[in-house]
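The chain below stands alone and is given as structure tokens, in the form predicted on its own.
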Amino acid sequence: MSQPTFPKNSWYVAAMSDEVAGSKPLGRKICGESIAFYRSHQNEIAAVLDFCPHRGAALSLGYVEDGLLVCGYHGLKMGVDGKTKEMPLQRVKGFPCMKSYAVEERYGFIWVWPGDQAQADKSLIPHLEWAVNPEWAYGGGLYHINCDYRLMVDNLMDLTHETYVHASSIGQKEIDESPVSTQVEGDKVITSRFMENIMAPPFWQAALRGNGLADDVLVDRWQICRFSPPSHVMIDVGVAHAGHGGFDAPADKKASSTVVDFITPETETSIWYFWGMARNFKPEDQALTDTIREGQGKIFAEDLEVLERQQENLLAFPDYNLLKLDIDAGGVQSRRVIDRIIAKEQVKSSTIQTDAPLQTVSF
């Protein structure tokens, strides 16, 4: 059996809150687990294996009634604990319990722990200041991409590609002409690049105008990429009028934001990519939020084809030893963190399986 490529005992973003609404469930595969998300009593979010124990139908094709998930094939009703509650004219309470998942709704997202529910700790969900602070505004979206999630981590931890992939929006030659620094702090990896006395590219010219600043003067630009497991990348980005401190410039001299990237594996070669941008200037300007979201959406769409074709090539040439350059340090270090977490998870799982007594199920 091949080794897993992603941790399962971790919190992943599974959906945006508004994707699960009313009586309609959402079926989504997360880390190889087919999961049905739905709203139970008091609109609480719930998640169970997307599998009806009667005939194997997808429960996500059904509907919610009185807080129970009703299979759309023969009407079996499932509770949030994965136990069959009832079925028209049938005795079904002896059915084996299906898997349920630890799930939490927070910050406008639905988070799921696809592994051992007993190990799920809600305090491990990262704090998102921009999601709770009224001085920030956020706009984002979701892409499905056919690539290994680690390729997206590589992409975001090395922004050199912006010069080439995003030449018409955020790319400029100064990016790959400026050195990048990489630091590892426990399970966190940080890469940073600073550019001084340059002209802002088109996207950042628009951001300067959006903050009421001149866009035709020299600026200092920064990119600080922060990876945290299992696969989250937050990137502090922005430009400030040159000579005012760059990243530390006062608010009236800069346009700065945090690029939000939640990368959730679907399978070994496909992902759910929750992208967005949070900004701490003019948070009340919804039109500006919409404009930035549209621009960001187009930028991230440019990565999609590159990553999918890259995945195709890697599958076609599985034994090719890829080159490692200085600019790859952020992605390489992030993968090492991921590998360490997976190794610990595998050791713990093996211990639990060895120690566990044999169990039988009676009907």
Second form
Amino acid sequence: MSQPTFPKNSWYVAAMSDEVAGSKPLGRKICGESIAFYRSHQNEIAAVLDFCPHRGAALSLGYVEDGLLVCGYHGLKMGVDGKTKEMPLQRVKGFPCMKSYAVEERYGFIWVWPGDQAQADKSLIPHLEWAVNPEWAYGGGLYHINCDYRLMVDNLMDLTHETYVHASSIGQKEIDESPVSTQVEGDKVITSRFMENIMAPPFWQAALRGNGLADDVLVDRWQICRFSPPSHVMIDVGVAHAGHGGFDAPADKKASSTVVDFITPETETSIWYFWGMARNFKPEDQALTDTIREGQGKIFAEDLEVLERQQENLLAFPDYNLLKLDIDAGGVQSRRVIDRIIAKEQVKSSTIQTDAPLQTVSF
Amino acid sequence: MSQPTFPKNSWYVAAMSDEVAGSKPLGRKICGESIAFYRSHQNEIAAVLDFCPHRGAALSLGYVEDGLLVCGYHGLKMGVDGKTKEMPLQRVKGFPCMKSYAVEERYGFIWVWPGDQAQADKSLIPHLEWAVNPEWAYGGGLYHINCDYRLMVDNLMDLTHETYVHASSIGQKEIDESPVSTQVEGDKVITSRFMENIMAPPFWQAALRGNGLADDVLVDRWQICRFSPPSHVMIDVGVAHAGHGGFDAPADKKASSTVVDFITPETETSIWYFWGMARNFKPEDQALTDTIREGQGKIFAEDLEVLERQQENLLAFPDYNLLKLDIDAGGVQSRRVIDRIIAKEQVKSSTIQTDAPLQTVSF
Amino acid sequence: MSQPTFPKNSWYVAAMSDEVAGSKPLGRKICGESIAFYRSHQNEIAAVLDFCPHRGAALSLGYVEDGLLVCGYHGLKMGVDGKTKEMPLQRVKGFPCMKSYAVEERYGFIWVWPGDQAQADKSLIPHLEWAVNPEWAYGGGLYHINCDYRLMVDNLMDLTHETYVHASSIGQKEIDESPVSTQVEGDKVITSRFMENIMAPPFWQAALRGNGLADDVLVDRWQICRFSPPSHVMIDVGVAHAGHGGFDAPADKKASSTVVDFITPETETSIWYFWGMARNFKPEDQALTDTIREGQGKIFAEDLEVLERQQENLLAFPDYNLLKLDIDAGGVQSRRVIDRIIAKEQVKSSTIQTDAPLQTVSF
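Having seen the form predicted on its own, could you now give me the structure of the form predicted in complex with a further copy of the same chain?
Up next: the whole complex, starting with the chain shown before.
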């Protein structure tokens, strides 16, 4: 087996809360694991291998009844712990225990730990202030993209691409004329770019207006990209009327928000990309939330073809060494963090048996 | 080469008779063999390798003329025996003889023997009473499904799944509350389930009404699944007003029929599934035949996604040992019969050269 | 690595001139090489590897500015020689030089040399009289077909198939009743067929009428197929009122033209097929050009399924030796020329390093 490209002993965003509703499960592959997500007793989220121990049917094609996931083929009832609880006319005690996954619903997302379940620790789920503080509002969506998740990390840790990919909305020449600086703080990587005395691009002009501010005056603009493992990127972005302190300007002089990116590997060359924007102005304005989400969705869709074609190229030239320029430092440093975590995980898994072989009872 | 998953020295249903009509051939892969089916002299069915000996064109793209299959590329005329009969301006005597297939049109179907042609024996085609007896009527259809043919055998030899997959038509709780019994008689496997004093589910209520019987009284219901090699499953199903003998009740107390299933491997992971229903009441009522076919077509379509997702799961976990419960006995025993036949076939083919290498004349 | 199936040190038609227009590049794979074609200074055509040296993005998703190809991801500006000319805030001198391709716009087509660039010699591009002589007009199109390019060479060097594939337009029984003769002249192969005192088929009747000639009299018809490496096939076709010299008849007794075929491998099993017709009558009649192109496009589309299914068959039976009949001599001899050229190329490339490994600067 070649070196894995993503850590598995980590919390990943698997779904938005409203994707798993009522008695209908959601089947989704996360880090190579086929998982059935469903709502058990008291609506609590649960996650088990999407594989019925009876004959291998996809449990996610079934339904939930009395808190148990019923296989839609022959009625086996699966519990949240991967143990079969009932099956018509059968004694199920000897049925093999299937893999179940540590899972947590928090901040409007469903988080899952795809690797060694013994290591799953809910205190490791990051704190997201914007998700719990009523002064903030959030809107977002989900894209499926056929690329290595690290290409999306690179993308988000180097916003130079806005000038080219998003020329008509958030891009502007001043971005790639401004240098970036990158810091590594433990497992976190921060890449910042500041632009002063520029005109705001269309997206930010609209945001200024939305915030009751003039859009035809000079502004200071900032982009502060924050990577944290395994593959979350939060980006503080905004503009302030020039000379009021930029990022630190008072609320009535700026329009700002946090771009939220959870990048979850589906396979080694495909991702579930949860994108969104959290803002701390007019949080009660749902229409504004919808408008921003729609605009952001269009902008972020512009990255899809770029990333998928880049992935194809890298598969065709697997030995090419990508350049590592200063603007790439954010992505490069993030990959170093990732590599370190994977290496640590590999050492552990050579001593711990994480995936016990599946067992069966005989006929 | 790994162990084959299906016998090749056997009769398979390749097509419904009306799929091969006029001068238009039908190209279809059966057990991994690409075959061109066509109607030769006196409308007689013929089957040859779908490969023109001249330059490899697909003969099924051509047409029939004077009982010969004309290649649509350069006009080579193929005979039913795989020998080229004519080609403009060419002497064809030295052309290589291509594989031709024993083929028989019977019971409204086209049967083919994909393996060693020397062993093809038309007396081995099963007798189908419902297809020749005027007291019976038949209607059916064809689905292409991406799954191992044995998954469909399992499906049909364990009707417990009706409760879940077909809940709104033929499913009912009493099915999976009733035990099954399985017998093996030589190469045949029979799995039976009897339910007494129950209410009929919607499909059978309609059948009772169609047969002029009350649909709101208690009935006895039966399901008798009969597997015969290589992969035919005939299922006697029906309901009788309770207390009149069930399966053995007189005709005016019951509605019954035979579900007909011919499961023909296309490849190791895909099938041509010929499904239908034969009934011995109101055989002259074509409108009823159409209604039943339409209803059955909808019901059987519900199995497609279940089977294809199951197949994906089994490919992802090739070493998982499926459970073998009592309800699975029909499928398990059928697979044992299949394995025995394949093993016998393998011994033979190690001494007989079944597929002579293709030859050519040189330029 | 197995023997290549096409020469790479040769000029291939990569595109029609109008496919690369304005500031928009064209990405197209030619002989396995992903190439970005674009218009540089003074509209001059340029071709570079479709791979940005920075992070592997597809350059063809970018745009042209000041004669340079700008990567649409982070703004790297690529020159026609594969060297990076600029990148915002970067010193690009140490950037690796990417492969660039000898490319020439001539005769309304864009020609590219995908192999060893040191050997590219523009004097080797064939002279096409019909493309430069004002007495001729040309119209054509492009198809993508999933087949080995040699199957299309075979197709065009044996027009027997017209009788079958194009029965309603240019096909007629007299074609396959008339023998062909094949000559090899150095690297060129010529296959000719002459038919005398026949009725013209529909396409040629229309051409006679278009040329002001009676269409209901006997004609002499000719087909002279001329292969030249790597994979160009020009076919002189026409009809003359019978007894006036056929191919050599005076212009007012015939309707004739040259079928133009440039067959460019995309991969080993797919092609870009540039087809068209050049005629030396009524060259100023654009409406006639359009009518002919439309008709020819429909006729040539009839070959697509035949070729793709033939390709599938040959992949399924890789060891089958195709027959080599007299009608196949044109294709067979063309393949011998091709094989000779490939063998010569292989000897050279074992001494010359054609594809230098891609290099990078380190971070």
